[in-house]
Structures are given as structure tokens and as C-alpha cells.
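In the block that follows, a single chain appears as C-alpha cells, in the form predicted on its own.
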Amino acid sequence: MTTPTTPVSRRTVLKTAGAAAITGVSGCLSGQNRPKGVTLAPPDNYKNLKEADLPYPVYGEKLPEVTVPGVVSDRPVTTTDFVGERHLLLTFVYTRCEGICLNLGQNLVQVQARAAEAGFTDDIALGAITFDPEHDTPERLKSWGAERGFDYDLGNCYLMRPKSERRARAVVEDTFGEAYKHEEGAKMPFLHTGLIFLVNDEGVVERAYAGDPPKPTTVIEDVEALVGV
């Protein structure tokens, strides 16, 4: 295992990994406690996962506002310019990872499918940002999401990448919890652990996929529960 570039990622990885171990720990909460400002039902772990004080929000809980430069539109995204207007479906990748990178895509395309075949494309928007600007140039990039399958004619798709290594880690694992570790020359230089946000057009986090990425039909089973189809 590599060394975490910094204290504070060292103490993210150890936090993330601890969520990660908790994924699949059941637990119970009635409805009377649901937090304000949310749809879906609580997750099962749900009272775990609030417990373990997570570097990443989770169900109930704001998403942060942060203002990335999008390589579609070519223009900033901030991750409230959604708020009143449409759901989001937020992860994190880079596009050399041969590996969880290619499914948290995946999870994203196949809603947007789904969305478009459905008629809720105006409802929900899927973002995605590299935390790999070095090698990610926006050309490389808005290629990795076509090759992927994202439509960029629907207008629903923001790929982001900041300026530098510095600022995406300070979005990307210090804003968003998403802890990953850099060790160029390798095969896969980013060993990150996987992160997607669902969140409401309240800007609330209504669920949060950690770790292993979940099945597309689970993301798209919440999505339609959340835009109501």
C-alpha cells in the first residue's frame, strides 16, 4: 500500500474505509425520523452510517456547494446551480482507471438512457468530476464520456475538472469525502474508493453509494422513485 499524500488524507482513506466497512451493516429507523428534506425512504444502514461521523454527507444531509470549470458547456458548474430545478447524479473518476471508474460511468450513462427513454430527461442531471487534471485534459476528458455512452445532446451531462492536482484534491476528497491516494507510474495511478451522490432538487443527499459501485438498476429504481415515474 502507498503512502496517503497528506495527514488529511490519511485520516479520509481510514474514515472512507471505515464507511465502506459499514455498507452492509443493517440497521433500523422509522419513518417519524426521517430528516427533513428528503424523498426515498431512509437506507437500512442509515442509522450506522450517520453514527460513524463519514468524510462524505450522507442521506439527509446538504451537498456541498463548490464551483468546478465543465469541459461540455465549456463554463463553470457549481453543484447548486441545480437546486429548484432538477435531481443530480454526482461521482467522482479518472479516465486511465481500467477499474471502478468504468462502472460509476456506467451508472451514470444507463440513467441517462433511462431518463431519455422514460421522458425525465429535464428532471435529473449527471456530473462527473476528475480528480486526474494533470492527464485529464478536457478534450480527453468530454472523448472518455462519449466512448462511455454519455449523450451530450440531451443537455443533462457536466464532466468537470479542475485546474490543478491541488484543487482537485481540495474538491474531491477534502469538500466531498471522496479519499484517494496518487501514485504515479502505476499501472492505475489513483487507488480511490468510490463514491456516487444522489441528490434531490433541495439539494439533499438522498442516498450516497460507497465502495463497491452499486447495479445501474438500483440507481435507476431510486432515480425513479425520486422523480416519481
Second form
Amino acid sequence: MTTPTTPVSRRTVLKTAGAAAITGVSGCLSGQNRPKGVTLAPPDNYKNLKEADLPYPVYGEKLPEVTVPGVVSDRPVTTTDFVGERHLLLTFVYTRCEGICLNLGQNLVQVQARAAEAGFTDDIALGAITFDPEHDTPERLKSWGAERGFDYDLGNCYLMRPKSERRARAVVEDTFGEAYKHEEGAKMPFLHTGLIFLVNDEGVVERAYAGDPPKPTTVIEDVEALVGV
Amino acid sequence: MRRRDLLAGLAGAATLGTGAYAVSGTDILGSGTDCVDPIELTAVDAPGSPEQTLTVPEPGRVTLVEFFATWCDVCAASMTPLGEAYDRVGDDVQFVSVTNEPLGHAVTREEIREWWVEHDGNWPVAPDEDLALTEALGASAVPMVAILDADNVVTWTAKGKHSAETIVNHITEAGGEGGG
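The form predicted in complex with the partner chain, contrasted with the form predicted on its own above:
Full assembly next; the chain just shown is listed first.
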């Protein structure tokens, strides 16, 4: 590192210290450091997330673009189709899962219900991509969603099925960073990260909920803050 | 942290898409000392569940709340041990099963009643219509059980299915009778 050639005035130092103090107290990033295109305040652990070199996009990063066949409308869905139109809540599931996928899906159902009730259905899309296309036929995936409570008539549900196992790996893990391990024969054949992305209508990730499924109220509050209701 | 590290981390976690998820007794809140403000729920008219306003958790009585969903197989399988536990503790303990599926969207009161009949429930059951109890008890998954003492302090929470023995033991620890 080189020595700064411009002398730093006392006033600048004080200004910087002041800004640092404000940042410290509020826990927020200053306008200059905040990523572009986000609406929500940074998540509490943003600094760690940013430094962790995670394989999935976090707060302030663009959602990757990928096109996957849809099973609700039978048309391909491109993840960037929603840019300029709607915010997007996107997750990754397999229908044989008796654990986390159920609760990931349920978070989307909760948001769909709240949106319908509060009148912001047009502002939010719900998406789920399977990483088990061999088992998850379009029919199975569609009925799985219906059983969980997705209302397809509202026109904001996008269930997606990559055409092959290989393509699923490329889309789900390589593109979005939802890491998974496939062990056929196990009671639940996939071990996976358990991600939900909340992406704003500019295609920027506002939240990447990972690990334990988030509380439905947390996701609803974040979506409502984004929609502005 | 790249893929390998993530998966290594996952292997130790009991909360993910593995068989362990459904049977683990992961503590969520730990040993909390804050009391939970009671929430009013409207019970579904079903066996053992007259249609009335329930105050959950009920002050002055040990309370057991079981969060479930009508689409959840592990929740269905949990009904037998829960029923056994209920039979053993009787009215000494407030027993209530709560679904936080969005009412009128994913499920109706009639569907909850049908599920209740099908799975031999015979204690109060109610939807958490505005997710207030879900929020208060931090229920991010189903099934999840929470036991609170007579002061409405959470003494145990766990995901998954548990034996009647385990449930009754935790009720006893919370000060409920449950000896019978």
C-alpha cells in the first residue's frame, strides 16, 4: 500500500469518524457503501456474508439469468423475465422431501396468501425449481404445489423443472449456488442448503435466506417492505 | 465458503432435507425466560374442540402448542403420541394444535375439521390466522411443539415427532401433572 499523498484535513477525519459512529449505532451501511439497486436495509450479518465468498448471490448482487421449463403454464420461465415487472421469491425443492422443502414451499404460499389478501398479487412472483426432475414429473410438481396451497389461478406461481438431472445440477447448484448432495436410496435422497431468494424488480437480491427455513412472518415483512405496503 | 464447505456444514445439521429433520428434537429457543403474551385464537368446531375463543398460552396452566399443517405427513404421524400424552395429562394442561396455513387460501375450517377427524384429534384445534402465535413462538417449520409453564415461559420447543413419554416428561418439567 502506498502512502497517501494528499494531506487529510482534521475536518475530513472528523466527518469520517462521525459517519463511522452513525454506522456503528444504526448498524446500517452508509449510502456510499450500500450496494446499488437495493431497497431493504442490509441484513444484520451482511459484512460476514459478503466476506464469506458464498456460492450463492447475497444482498445487493444480481440474480443470475437462466431459463427453465415451467410446469404451471407449460412455458419456459426466465429468471430475469420479472425485471421491471415484479419482485420474485425463488426457492429450490424436491417433492420427495419430507423436511425443509415443505417449509420452504410454505413460506412462498404464506406470501402468496398475504399478497392476495392485501392486494399486491401483481407485485410478487413465487418461483420454485426442482433439482429432482427424474422423479418430479410436471404433473407431480404441479400437484405438490397445489397440495401445499399454491393458487395457480392467481397467475403468480412459477414451478420449474429442468429437463434432466444434469441440467438441474447446472441450474440449481452451478448457477444459483444451492448446493446439494444426491444419495439415491436414502430416506430423503437430497441434502441441500435450503435457500430462498427475495429478488427485487430490478433483479437484485434483497435477501438470501439460508439454512433453517425463515419464519413466515420474517419473509412476509421483508416482502411488504419491498412492495411498500 | 464454497460448495464443499457448505455441504460439510449441512451434514452435521439436523434441520435439513434428511431423515433426521423429521425426528430430531432440536431446541429452538433454548432455555428462555421471557414470557409469551397470550394470543386469542378461534377454535375449529371439531371433536374435542368446541368452537370458542382460546387464549394461548393460557396463564395459570401449563400449555402445549403443536404447530401442524394438513399437508404434513410427519404431523399426521405425530397425532398418535400427542393423543396418548393428552390422555395422560388431561385438563391439567392446555393442549392445542395450531395450523398456520393461510386460512381461506391454502385451507378452510372445514378442511381442518376433516383432517382432525381423520387423525383422531380430541383436543382444541385452531388456525393461527394472522401468524401472531407463530411469530411469538418462532415456529418456522412443522411439526413443532412448544411447552410453556404456568407463567407462559417457554420451557421446551422441538421440531419433529416425539414419543408420548418425551412429551409428558417435558410437561412434567414445566410443572404440569402428567403423572397418570
